[in-house]
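Quick heads-up: it's one chain on its own, the form predicted alone, in structure tokens.
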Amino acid sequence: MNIYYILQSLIDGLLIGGVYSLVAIGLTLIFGVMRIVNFAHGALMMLGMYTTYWAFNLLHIDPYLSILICVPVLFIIGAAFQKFLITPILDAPEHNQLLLTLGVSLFLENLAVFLWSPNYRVTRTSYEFAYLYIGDLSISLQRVLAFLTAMVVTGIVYFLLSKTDLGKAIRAASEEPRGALLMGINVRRIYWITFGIGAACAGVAGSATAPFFPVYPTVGGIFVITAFMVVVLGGMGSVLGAFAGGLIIGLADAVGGMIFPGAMKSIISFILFILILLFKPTGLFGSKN
């Protein structure tokens, strides 16, 4: 095998792990505050791709400027869900909950099939096929780009929730929401806004996305599922643990790739993920508690 290929196959697995860091975030953030398992995350991220390529093609603002755009829209989106559908079954048994953000990922994904039909619509860009080049490797600028996003993303989110007064109320309401409530915390507030931010985070991934990757109503399905896996990788409510849990599966697919079939490519992150499951619950940057 050559040694360029395997390098080559690294470097693309590496930043499609950016990618599902990118979706991972939010999806975690939201877990680790609230302990609700959205499976609507990824019909959010299918709005912020259908938001970036609508931005594109009918005002001409770039994917990655449109996320300016995405971030206030899915917002607003996430918070009034959490406000409205999730705040009045927060203490009801957990699989309502599920029930719950199953059924609005799909009323949202056939709410899009009826807007925008099922049809595959694709974002091409001037620098759609530009590429950086070292030696014999070339590097997709649109995929770099999206890397770099997941990296900024991680980077706004750690220090929001570590050197801001938001991030100390959400971390509160996270670890004792009576005692954050006793402090004066409005710890439902809390709950929606973090639910906002988790969804804005979803629509960047989209709209890093939605460059290289057809926009279709179930396209977010596609990437949910590693998201989980991401998530318990990384460990559940670690931000940190899923922008690199993304880059460990984005490195496993790469090495199946290599050594497996096409469609077994992703064998190796199933292992993984099993071997974390029975080994180290927790993930690997997760809490002891």
Contents of the next structure:
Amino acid sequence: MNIYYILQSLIDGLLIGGVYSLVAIGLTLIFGVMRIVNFAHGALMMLGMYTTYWAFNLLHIDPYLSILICVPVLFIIGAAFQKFLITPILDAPEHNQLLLTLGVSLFLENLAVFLWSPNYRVTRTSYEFAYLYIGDLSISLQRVLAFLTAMVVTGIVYFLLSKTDLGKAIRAASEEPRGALLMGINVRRIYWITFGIGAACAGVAGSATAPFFPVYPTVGGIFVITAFMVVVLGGMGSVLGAFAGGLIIGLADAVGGMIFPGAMKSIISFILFILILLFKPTGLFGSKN
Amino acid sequence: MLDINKIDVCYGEIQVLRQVSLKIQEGQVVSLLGSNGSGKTTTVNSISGVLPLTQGTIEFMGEDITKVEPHVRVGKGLVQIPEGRCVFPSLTVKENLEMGSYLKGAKAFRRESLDLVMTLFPILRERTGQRAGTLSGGEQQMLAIARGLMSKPKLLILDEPSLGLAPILVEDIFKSVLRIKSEGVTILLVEQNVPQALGISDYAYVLEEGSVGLSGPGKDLLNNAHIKKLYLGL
Ligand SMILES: Nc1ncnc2c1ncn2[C@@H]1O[C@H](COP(=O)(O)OP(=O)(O)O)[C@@H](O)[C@H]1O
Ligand SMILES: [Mg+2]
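What about the form predicted together with the partner chain, after the form predicted alone?
To see the whole picture, the full complex is given below, headed by that same chain.
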């Protein structure tokens, strides 16, 4: 094992970690604002991947350009999900919402099987084998683009939440829904906007990974299990935590991959995850409750 | 300005308000008094719309708002500062105030409103960048009132603003109520500090077990034998 191999693995881990961050940010946003664990998040990412796949194959739109289609499509799907399915049972016990997101997840996955078959589909770009070379290191251009996409979207979400009135209203509604309502903030509207943003993040993550990951109906699960770990690691509801957590898990997987054989590469991530649960259950950036 | 007409409110099976009626004239300070559990918060929550009525109507500025959603009422100038303040703890003082002027109408006046509330509560100017959750109880109450003022209210409802504050701060809060009145805002003040509240009120209602018991001009109630016995310990 030489230094180049180590560096190469770490860079690959960091790059894919950026995608985990993006998936986790959508998840943590939805959880932080509505207290809903969105089991359909993986299915939403899958829809993003298919959107990109079809845009590429039917309309010859570059995967990274198809993000511009994916964002509004997934925003509308997410917003409609919240508005028409979750809002009516907002006052029901929390497990009902869990079951609902689980049900929607199963529905979307089966719909994908029905519409597009369970086959693996691959998006082949012309720059599929393009690499950037730094010394002896070679970095896949697509993975760099995926990472940059994730970083840009993360930055946009962060800016939105911290600097705009809409973002402040989202934070306000997440902390004190009643206080927000009494300030004239339409909290239910904030909820569907937030779900829309979260779904769009999942969709973008799907678009960004489609060029180097096969698309099939249950593909989202792979990323979302990791994203759940990232959310807990970073602190439930913390966007900054999800961002940092994604990169950390990406790196931890890379280290794991160097030490342990294939399927066991996540062992370091799991150990980190358990340590956090034991010693800082609120996560790295989490606060109260 | 506000006309509450024989409202009933229930929590599930339990009826808490019975045939409550009250009127508020523009430009006045009106108090809603009563012992703990008499239904004051329930009444003002129905006025702001966070609790539905089972009977009766509410009119604001000549319009029936009984079925209007709470956030829409804010836009009409009916603003409640809830019991327990409900400031946004992780938002800064400035961000909390900005959220007070979230709606378009109020947003157009954001800068002037900020100036006004900072003049009314100078302590907030020193605390602009601080997270609201780190403020003292009194400062949080001032922030909650200031945030309400940012919405450019025509009627401001304060639910026990003096709750849990040291006497000197209670004094401050009552003074600021009068200053807000002088800005042309009508005020509905819920209080358990009966003598102080009556002292600054043009009119007052006393709730007893979910119904209006006494009502009358503040000064009259101060001299009322029943009030003296029940709330002033005389
Ligand atoms: N969310 C609720 N569910 C059930 N009962 C309630 C609720 N809130 C208040 N009550 C009851 O309604 C009555 C009036 O309460 P409230 O309006 O808060 O009184 P006040 O503000 O005058 O102290 C009390 O008996 C209280 O126990
Ligand atoms: Mg009360």
